[in-house]
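First, one chain by itself in structure tokens, the form predicted on its own.
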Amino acid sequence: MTEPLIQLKHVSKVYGAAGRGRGEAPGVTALEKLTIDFHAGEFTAIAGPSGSGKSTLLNLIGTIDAPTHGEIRFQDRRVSGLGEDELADFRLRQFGFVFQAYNLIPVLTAVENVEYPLVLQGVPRAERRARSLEALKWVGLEREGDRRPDLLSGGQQQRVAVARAIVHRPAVVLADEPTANLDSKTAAALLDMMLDLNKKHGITFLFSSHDPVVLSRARRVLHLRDGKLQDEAV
């Protein structure tokens, strides 16, 4: 087997622990001693009830948050100890993010929203427009590029969010409850589209979700409860 793309080694996350004085309540443990490998090309769901640590795990993987204990490595590079500027650049280039609330910029058109990561990377205007239109085509919205988010359905807005997440060709797309605001039919269509991107273009997807639509399509499912890894289904 190839080397892991992402490695978590004995990773824990405790909120409110730093600077705790004598007699104060202990911090809240969100994740406890997780050791997990993820490989390129995965289509993996992290499942569990509310409060199980799913979103916290994605935030640690995506370097939005830092572990309290343990180590995270990306392509065998230790990232859990990088400085803020290094982390920001690393995050911008290596990860794409999809959120349940879409997080589109309302005053921008669909194609301008998709372009945004490329703007941050300093990609020339003509190139970023061509790549953004290609990404919209991949998600089936090539005719909607000039429309603003308020003129798109919820499912279309989430497809724009997926296009934005993949336009800069990240190593991993992290999707936090991406179907939470969608009806079951729209959610199924979105997941089928993402699975197609995974198969055709080798894009790695990691989801946090308790949605059966997501879990039924994932090729690997990790179950969390109370911050601990319970079991794994493949």
Given for the second form:
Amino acid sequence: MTEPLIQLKHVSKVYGAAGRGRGEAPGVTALEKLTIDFHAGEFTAIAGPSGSGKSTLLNLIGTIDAPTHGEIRFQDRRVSGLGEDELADFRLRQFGFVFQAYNLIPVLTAVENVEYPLVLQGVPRAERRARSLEALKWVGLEREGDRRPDLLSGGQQQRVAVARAIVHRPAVVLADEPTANLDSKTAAALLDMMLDLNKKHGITFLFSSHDPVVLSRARRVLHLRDGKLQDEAV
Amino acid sequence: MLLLAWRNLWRNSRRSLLTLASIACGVAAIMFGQSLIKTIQYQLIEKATGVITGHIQIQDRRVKELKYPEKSMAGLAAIERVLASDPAIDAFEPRIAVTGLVSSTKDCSGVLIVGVDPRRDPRVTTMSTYLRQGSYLTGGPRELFMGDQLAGALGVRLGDKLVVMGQSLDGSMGADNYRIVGLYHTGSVTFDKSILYVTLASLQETLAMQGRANQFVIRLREPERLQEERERLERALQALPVKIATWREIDPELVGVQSYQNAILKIVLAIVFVIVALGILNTVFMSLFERVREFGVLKAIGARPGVLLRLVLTESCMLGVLGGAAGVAVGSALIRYYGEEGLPLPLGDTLAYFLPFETVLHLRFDWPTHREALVAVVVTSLLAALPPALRAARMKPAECLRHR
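Next up, can you give the form predicted in complex with the partner chain of this protein, since the form predicted on its own came first?
All chains and molecules follow, beginning with the one already shown.
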């Protein structure tokens, strides 16, 4: 068995816990003592009803939020204690993000959106344009590069978001309910595309969903309920 | 970064255009105000130095009252030699200026009597250009050139004789008859009613001051090099019992007016800057609140806090630079227009009481101060954007992404 890519050890997240004084309402526990390992090349779904802690778990893994208790290790390196700039650089190198609401930058074209992580990495203009067009080709949008997000359909916007998430070859793509705003046909197409990228290019995908159709495509499914890991299916 | 900042600026084009318009109006108003004040100051200084004070004066070392020097100098030739060899000096003349009395058969009046060299004075002062009737001093014996209001008050006309009295060097009163050869009109009550000009030679005779004068009046080629020239003259004349005084020392009231106007200008500028800053602050904060989720996305995908700080500051700087450039264009057009057409200034009548002053101002550019204003607007736009920019930089990505 290879070393885990990501390790969560007794990780808890309580909202409103910091600065709580005597007599104040207790914080809301979003995750409670989770211990999970993720390996490179996984195509893993985090399932559970709304409020079960799926988004919180992805946020903690992606270091855009910090755990209240416990430890997260990435390639056996502790990430919890990193500073703001170090965390930003870490995310830039290791993660790609896909959000439920697409979250593309509306004033940039599709290809400029895809390019943005490479701009932050300081990749030269010509190289980043070539890599962005290649990423758009992977998601089947090579002809839509010059369009702004408002001229793309929801499915197309989410595919641009996937291209932006993979363009800089991250170790892991974290996708929070990526199909929630899409119709079932488009959702299935997006899932197939993600699965294809996972198989062909070895990109690790961790995504959340509560849609059984989506979950059926995952090779590993973690079920969360009330912030606790209920069971795991492989 | 620049591309993103530029496009962000035009997300809400109406709001950005309104902010740009307010900055442009502010800059144009500042430029116009600067030009107005500086033109008034320029004219005040030009008139004051041009009609009577000169840029620099040389007086006896013992003089205490620079405006009305109570001591006179002998050995004028030595001073003349130094001044004549100084390339920075455009023109100069020895002069006697004393307070005295002038009387006609009907009335008398206290006056400032100025004895000038009629040949050289037109190059040193502009008094000869205010001739209304008759002629300027020609150099003949006991000629008198006076203001038309004084002539009216004394009930005299061109060609009439007047008795001019002043204090002689020995303390006694010297008096002589002078004939009016010319009347002038400057528009200034102070000049037209209380200053009269005679030839230096005649006044020296009347006051028993042959070979003496109580001031050398100097006009410089480059008035802005006043201090430099003063220091040079001090070195050149250090062996003589004289002192050098610039118009700023001789006419401190004028310097006071200048300082007062500059202070008012600064207060007005500060108010305009506050208005500009509040406009920018409002625009940047509005734009920030609309993009909180977007900042969260940028942070999530790896933008450092400094990237967002720079992004917001760049957008604000662009607003400042664009608004400033538009303001300079509008301000320049206004100044150019009123520079050619002239701006009627009712205040000019008040100022003209003390000095000859044009009541129609032809505005002038004053680029050093305009540049300061433009830089201040850009700096203001950056400072105004700093609080929202810092806020954007400090926001936690997860909190931003949860923002509705």
